[in-house]
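Consider the single chain below, provided in C-alpha cells and representing the form predicted on its own.
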Amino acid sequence: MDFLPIFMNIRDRDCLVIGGGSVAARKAALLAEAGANVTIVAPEICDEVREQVDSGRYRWLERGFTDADLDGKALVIAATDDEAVNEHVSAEARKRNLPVNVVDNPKLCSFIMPSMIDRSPVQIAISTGGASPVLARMLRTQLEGSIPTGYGRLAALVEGYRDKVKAALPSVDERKNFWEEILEGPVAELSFSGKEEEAKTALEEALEKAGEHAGTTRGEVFLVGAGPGDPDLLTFRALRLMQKADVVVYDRLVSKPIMDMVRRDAERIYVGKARANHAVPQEGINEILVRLAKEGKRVLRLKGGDPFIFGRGGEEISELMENGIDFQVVPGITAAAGCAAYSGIPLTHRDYSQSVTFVTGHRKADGDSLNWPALAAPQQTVVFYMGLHCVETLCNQLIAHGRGAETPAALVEKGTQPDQKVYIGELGTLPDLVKQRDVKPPTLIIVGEVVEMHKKLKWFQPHPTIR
C-alpha cells in the first residue's frame, strides 16, 4: 500500500492553491466543497477561478508564490506549469510537515487526490496511487451506476439513531448485527425509494424489537467454499457472508488474496492441515465452531474448494446440528473444476471421456483401499486430490489394473493462482516428473485422455504456464 487512505476534515481551515488555470480551478472547487477557506496564489487566473473570486468564495493573491504563503495553512496544492515552482513548493511544505499535492507528479506529493463518488455523507475514494488517474476515473464510472444516490439519505437516517441504538443495545456485537440488518433490509429499501417517514417508522420498530431481545443474540456458522485460490471465482453470496463474519476459521488452502477480502476487523483463527501436521484436529475445529456460535458470534468457516468435496463439511455440519447451531452452506468451485479449466483440460469430452471421478489420496486410517478396477476403466477422467505424496502408488495401481502406462496425466500445482504450474506427462512417467520438477502441494493430479486437449486450449487460459 503506497498511500494510506484517509479522509481529512478541512472545514473552516485555510488551504492554499498555487496556480490559476483550469486544473487549479478543479482542485480549488473540491477544497471549497469540503468547507475550506481557499486562497489562490497566481499572477493570472482563468475565468472559472475569477468567477469564484468575484463572488467572494476564494481569496486571490495576484502574484507569484512566496514561502510565507504557507504560514497557517492546513493543506497546499501546487497546480502550476512551472516544474521548478512545483518542486520548491513541495520541498517547503515538507519542511513544515504540511500536506502537499503536486498535480500529476506523485513523487512530489505527500498526499494524492483520489477519484471520488459523493453520496454525502457517504463518500467513496478510488486511487491508483498516481499510477493511472484515467483508470481511477474508469473505476469510478463503473461504481457510480451501482451505488444508489439514496445511500446519502440512508446514512443521514442512521446518524440520527446512533445514540438511541447504543442505549438500547449495550453490546458492540449486537449493535453491529442490528445495523447490518437495517442496512440490508426493508429500512434501506424504503430510504432508497424516498419514503423517509416509513423508513423511520420501520427503523424504530426494529430497534424496539431488538431491545426486547438484547443479550440473547444467537450465533451462526457460515460454511463457505473459497474455491481453489483465485478470488474472482468466489460467489456473490460468499463475499457477502465474508463481510458479515465476526470470526473466520480458515484452512491452509485458502489463499491470501481471498483472506484479504474477509472483513478486516474479524478475528482470525488458523486451523490449517498439512499431511501429518494438523494445526488443529478436526474434532477441535468442530468444538471451536460450536463454542464461538454459542457465544453469539457469526462464524465464517472458510474452506478451500467446496466444503462438501473432501472438505469434511458434512462432519462439521453434523456437530452443529447436534448442538442446535444455525448454519448456512455456500458451495465453492472445487479444485478439480477450477484447476482443469485454468489448465486447458476439460474434465469430460465426448471423444475421450464420458465420466469423471474425484478421488482423495488422503483417507481415514482405517479406510478401505480404493476401487482400482473401477478407477482404471477406460473412457473416463480420474482426478486425485491430496495424492502427491503417494503418486507412485496411484500410478502403479492404475497401470496394474489395466490403465495404459502411456495414458496422459497432468500435475496442476497451485491451480488458478498467479504462480500456477502445469506439468504434462504419462502415468508411467508421472512419479519421475514429480521428483524432477520438485512439485509441491497443493497439487491436483488429472489422469485421462482429456489431458491431450491442453495442446489446443492452454493458450486461452488465464494462467497458461504449461511445462
Ligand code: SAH
Contents of the next structure:
Amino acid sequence: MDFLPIFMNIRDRDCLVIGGGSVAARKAALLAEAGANVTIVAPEICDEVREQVDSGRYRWLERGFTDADLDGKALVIAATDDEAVNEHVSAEARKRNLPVNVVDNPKLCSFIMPSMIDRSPVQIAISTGGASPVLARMLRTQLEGSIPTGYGRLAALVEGYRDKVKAALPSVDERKNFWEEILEGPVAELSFSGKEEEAKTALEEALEKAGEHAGTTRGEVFLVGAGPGDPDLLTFRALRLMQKADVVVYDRLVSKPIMDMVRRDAERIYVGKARANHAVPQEGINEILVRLAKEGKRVLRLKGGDPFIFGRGGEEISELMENGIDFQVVPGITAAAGCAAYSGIPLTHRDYSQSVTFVTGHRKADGDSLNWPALAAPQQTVVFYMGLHCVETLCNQLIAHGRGAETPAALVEKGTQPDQKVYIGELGTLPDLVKQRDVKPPTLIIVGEVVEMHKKLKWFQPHPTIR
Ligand code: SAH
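Okay, that was the form predicted on its own. Show me the form predicted together with the named molecule next.
In what comes next, the whole complex appears, and the chain from above leads the way.
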C-alpha cells in the first residue's frame, strides 16, 4: 500500500489553491464543498473562479505565490501550469509538514486526490496511487451504477439510531448482525424508495424485537470452498459469506488474495495444515468451530478447493450436527478442475479417457492401500492430491500394475495462481522431474493421455508457464 486512505475534516479551515484556471476551479470547488475557507492565489482567474470570488465564497489574492501564503493553512493545492512554481510550492509546503497536492504530478504530492463517489454522508474514494487516473475513473463509473443514490439518505437515517442500538444490544456481534439486516432488508428498501417515515417505523420495530432477544443470538458456521487460489474462481455465495463472517478459520491452502477479500474486521484464526504438520489437529479445529458458534459468532471455515474433496468437511459438519449448530456448505472449484483448466489439460476426452478418478496420496498411518489394478487400467485419467511426497511409489505402483511407463503425466504446482508452474513428463520420469525441478507443494499430479492435449490447448491459458 503506497498511500494511506483517510478522510480529512477541513470544515472552517483555511485552504490554499494556487492557480486560477479551470483545474484550480475544480479543486477549489471540492474544498469548498467540504466546508473549507478557500483562498486562491493567481494573477488571473477564469470565469468559474471569478463567479465564486464575486459572490464572496472564495478569497482571491491577485498576484503570484509567496511563501507567506502558506501561513496558517491546513492544506494546499498547486494547480498552475508553471512547473517551477508547482515545485517550489511543493518544497515549501513539505518543509512545513503541510499536506500538499500538485495536480497531475504525484511525485510532488504528499497526498493525492481520489476519484470520488459522493452519497453524503457516504463517500467512496478510489485511488490507483497515481498509476492510472483513467482506471480509477472507470471503476468509479462501474460503482456509480451499482450504488443507489438513496444510500446517502439511508446512512443519515441510521446515524440517528446508533446510540439507541448500542444501548439495546450490548454485544458487538449482535449489533453487527442487526445493522446488516437493516441495511440489506426492508428498511433499506423503504428508504431507497423515499418512504422515510415508514423506514423509520420499520427500523424502530426491528430494534424493539432485537432488543427482546438480546444475548440469545445463535451462531452459525459457513463451510466454504475457496477454490485453488485465483480469487476469480470464488462463487458469489462464497464471497457473500466471506463478507458476512465475524471470524474466519482458515488453512494454508487459502491464498492471500482470497484472504484479502474476507471482511476486514473479521477475526482471523490460522489452523495451518501442511501435510502431517497440522498447526491445530483436526479435533482441535472441530472444537474451535463449535466454541465460536456457541458464542453466537458467524464463523467462516474457509478451505482450499472444495470442502468435500479431501477437505475433511464431512468430519467438521458431523461435529457441528452433534452440537446442534446451524451450518451451510458452499462448494468450491477443486484443485483438479482448476489446475486442469489453467494448464490446458482436459480431465476426460472422448477418445483417450472416459473416466477420471481423484485419489489421495496421503493415507492413514495404518497403511491401507489403494486399488492399484483399478487405477492402472487404461482409458482413464488419475489425479493425485497430496501425492508429491510419495510420487515415486505412486508411479512405480501404476507401472507395476500395467500402466505404461511412457504414459504422459503432469505436475501442476500452485495451480491457478500467478506463479503456477506446469511440468510435463511421463510416468517413468515423473519422480526425477520432481527432484530436478525442486517441485513444491501444493502440487497436483495428473496421469493419462489427456496430458498430451496441453500442447494444443496452450494458447488459451491464463498462466502459460509450461516446462
Ligand atoms: N479440498 C482441496 C484439496 C485439499 S488436499 C480441493 O478440493 O482442492 C490438498 C492437496 O490439494 C494438495 O496437496 C495438492 O495436491 C492439491 N492442491 C490444492 N490446491 C492446489 C493448487 N492450487 N495447485 C495444485 N495443487 C493443489
